[in-house]
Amino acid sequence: MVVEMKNVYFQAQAQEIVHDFSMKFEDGKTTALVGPSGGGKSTVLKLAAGVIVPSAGTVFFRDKDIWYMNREQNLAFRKESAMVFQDSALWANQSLYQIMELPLKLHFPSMDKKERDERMNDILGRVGYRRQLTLRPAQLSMGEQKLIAFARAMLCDPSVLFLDEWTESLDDASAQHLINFVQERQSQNNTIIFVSHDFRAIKKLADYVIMIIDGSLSQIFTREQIMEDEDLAQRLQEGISP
């Protein structure tokens, strides 16, 4: 297993958001986390990605407890995985160039500026961002911020992707472009875990769909079940919609 969550709990401000969550995420498979708004999907994703610390329980990445990794192991984990946050999480006081350059400087210290620029321009072109990199996040639309966040996540060629509402705020054409990009990553045997209200993405990409309600794992469905059962697909779509 790439990621395993065992009896994970998470509390914030004395409120339990995730309750006794256990799940194994298979290598090379795509899993969609769905459910009602406010039900804990994004928190589960952040826990799986090692972005937040569980109140109890354990999260493993390739059989290593994320929170007991040494510096070398943690750097390798961060290089191999990447997360796109729902709010894009771009540094407000940095230019887009600085935001994009940092992961390459961190994980490829021997890469020169020309190589970094070539890689950045290639990824930005592939996601459809065309504006200057001297801009700051506040000068972009929400959709443009999402494109930058997605491009930043792909810079180090990760094999494990954590995507939180990654097509949100995008027009249909741009959203479809990113869905196609993720589908390409699937063909490269990437492991992908994502949260989305976009049933188009869920139906096209997910090998497994996990329903999360009130911070707990409610049900697990396979792609075959969703494709073969129109009533199930309709119920899922209605339950996913904001």
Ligand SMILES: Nc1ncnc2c1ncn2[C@@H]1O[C@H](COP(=O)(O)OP(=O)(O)O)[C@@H](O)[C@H]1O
The other form holds:
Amino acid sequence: MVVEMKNVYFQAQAQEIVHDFSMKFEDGKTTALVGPSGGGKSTVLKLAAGVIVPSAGTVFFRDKDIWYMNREQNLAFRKESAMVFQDSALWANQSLYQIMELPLKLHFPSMDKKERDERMNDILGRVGYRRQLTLRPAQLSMGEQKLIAFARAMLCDPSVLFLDEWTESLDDASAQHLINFVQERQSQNNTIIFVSHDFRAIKKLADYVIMIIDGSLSQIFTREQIMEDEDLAQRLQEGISP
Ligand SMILES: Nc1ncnc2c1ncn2[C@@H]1O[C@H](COP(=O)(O)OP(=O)(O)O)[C@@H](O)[C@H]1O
Ligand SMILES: [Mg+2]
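Any chance you could show the form predicted together with the named molecule after that form predicted on its own?
After this comes the whole thing, all chains and molecules, with the earlier chain placed first.
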């Protein structure tokens, strides 16, 4: 098991946002989180990725409680996993170059500048970003910010991906391009958990689809169910709960 969430709750401002959520995410499998807006998908993904602390319950990464890892274990976990946030979460006061450079400096301290630059340019080329790296995030469109956030996430060659609406705000061709990129990661046996309203991505990538409503796990569907049941596929596509 790569990630396991056990009876996880999340509260903020006296409001229960995630309620008794349990789920096991298996090695090499891809899981899509779907459901109505405001239902808690992004919060569940952040809990799974160890970005926010549960109010109750436990999140395990390879059988270790994420919030009780020592520094070394935590660094290894951060290197092995990567997240694309729904709002891209790029640092406003840094150039794109600085934003891209940081994870490489942190996780590959022996890499020299030339190697870092090569790695950055390779990933940026592959995601299709072609503008300058001296720009700051505010100078980019939302779609371009997503490309940079995606490229940053892929820099350290992670094997566990947490992707929140990573094709949102992109034109069709770019979205398709990033879906293909993730499909390539699947063939390398990555474990992927993603939130999407893009039915192309769900249909192409998901082994499992989890419906989240009002902060709770409502239903789990397998790939076969979605492929065979056109009605269900249609409802998922329309974002309506069954
Ligand atoms: N830190 C927080 N403080 C207060 N409310 C929050 C916080 N995080 C999320 N919420 C609220 O929880 C609900 C679920 O949010 P979210 O997980 O982003 O849903 P989704 O991704 O499904 O649209 C929303 O109503 C959101 O406003
Ligand atoms: Mg969201």
